[in-house]
Amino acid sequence: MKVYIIGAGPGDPRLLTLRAAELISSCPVVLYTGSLVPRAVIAMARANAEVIDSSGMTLDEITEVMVRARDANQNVARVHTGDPLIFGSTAEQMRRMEQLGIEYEVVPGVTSFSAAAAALRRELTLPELSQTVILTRAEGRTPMPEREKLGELARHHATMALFLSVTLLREVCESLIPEYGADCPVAVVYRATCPEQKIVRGTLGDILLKVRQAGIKSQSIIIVGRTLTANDFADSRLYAPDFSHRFRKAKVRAE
């Protein structure tokens, strides 16, 4: 028996990995986050599977399902949105399973920040502009370590992707403007890859009003950084004719 912690991707069922689809359609127990995982994903479960929505459950209740499945020698598809190891609340589940001797495996998924970048059609790491992406969130009911406050992270001027923060957008902008500037580009992507996807573009100075006008209040990724609008960035050295690597020799000499 094994519990498979599965990343269901950002929303579009076609972005499930082949491994995820195989497990969801074969496990006799499917435990999924009903508030976020699309019904089309769960519809892949076999007809006689026990399908359980965990959105109203506590950690103890979720653990009970896994223990019951272990005792019945039944595999469990534990389905989360995006990638289960990025703001997935899976660490405490894995800790419980380790304490109980329940075998588990993690199946990665397409994370919502990469889906948001794809929807925007922007590379988040551009040569000589930003080679770093910070994945973080605004401080809400879950406190942030002091060294990870947004104002501290902003000092890097890196591209930033914020999860679980659209309801705290005012605080996000106030924290980032001193370092990034009010003119820094921002994009808010609501339910990336889903039919109801919305994209709101703006700057740190005006994005709050635009998001309010769009009626966006949840399930969004906020991306901040100059890579969102830059067009005069340097070409990557990877394809330069004077650049050698293990698969290609330089065709011309470097100046």
Ligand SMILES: C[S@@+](CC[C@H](N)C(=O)[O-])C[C@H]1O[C@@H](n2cnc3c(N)ncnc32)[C@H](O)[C@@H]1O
Given for the second form:
Amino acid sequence: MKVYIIGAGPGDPRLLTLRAAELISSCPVVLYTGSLVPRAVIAMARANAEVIDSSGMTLDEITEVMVRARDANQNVARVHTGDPLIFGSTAEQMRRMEQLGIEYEVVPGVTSFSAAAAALRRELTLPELSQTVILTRAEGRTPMPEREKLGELARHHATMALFLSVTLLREVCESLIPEYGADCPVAVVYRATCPEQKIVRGTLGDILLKVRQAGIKSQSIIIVGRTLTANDFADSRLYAPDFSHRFRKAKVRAE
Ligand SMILES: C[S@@+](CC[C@H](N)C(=O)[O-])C[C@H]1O[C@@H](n2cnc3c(N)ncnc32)[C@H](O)[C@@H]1O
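Next up, the form predicted together with this ligand, please; the one we just looked at was the form predicted on its own.
Below is the whole assembly, all chains and molecules, this chain first.
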């Protein structure tokens, strides 16, 4: 018996991994985060599977499901949105399973920030502009560690992807403007890869109004940084004719 902690991807069921689809359609117990995992994914469960929405459950109740499945020798597909290890609240579930001696495995998924980047068709790491992506969130009911306040993180000027923060967009912009500047490009992607996906583009100075006008209040990724609009970045060294690497010899000599 095993619990499989599965990433269901950002919404489009075609972005499930083959492994995720195989497990969801074969496990006798499917426990899913109902607030976010799409119905089409859960519809893959086998007809006689016990399918449980965990959105109204406490950690103790979730653990009880796993203990019951362990006692009945039944595998569990524990389905989370995006990738289960990014803002997934999976660490506490894994800790419980370790304490109880329940075997588990993690199946990664397509995280929503990469789905958002794909929707925008922008590479988030560009030579000489930003080689770092900061995955973070605005401070809400979950306090941020002191050294990870947005104003602190902003000092790097790296591309930033914010989860769980669209309702705090005003605070996000106020924290970032002093470092990134009010003209810094921002995009908000609502429900990336879903039929109702919306993209709002702007700057730190005007995005709040645009997002309000679009009526977006939840389930969005905010991406901030000059990689969103830059076109004058240097070509990477990877394809440069004077650059050799393990798989290709330089075609011309370096000057
Ligand atoms: C509890 S977190 C889960 C993140 C998830 N584990 C992941 O890797 O994408 C929920 C947040 O993820 C983001 N999110 C999840 N799915 C999304 C989607 N399809 N489009 C945009 N943002 C999404 C939103 O910021 C949302 O508030």
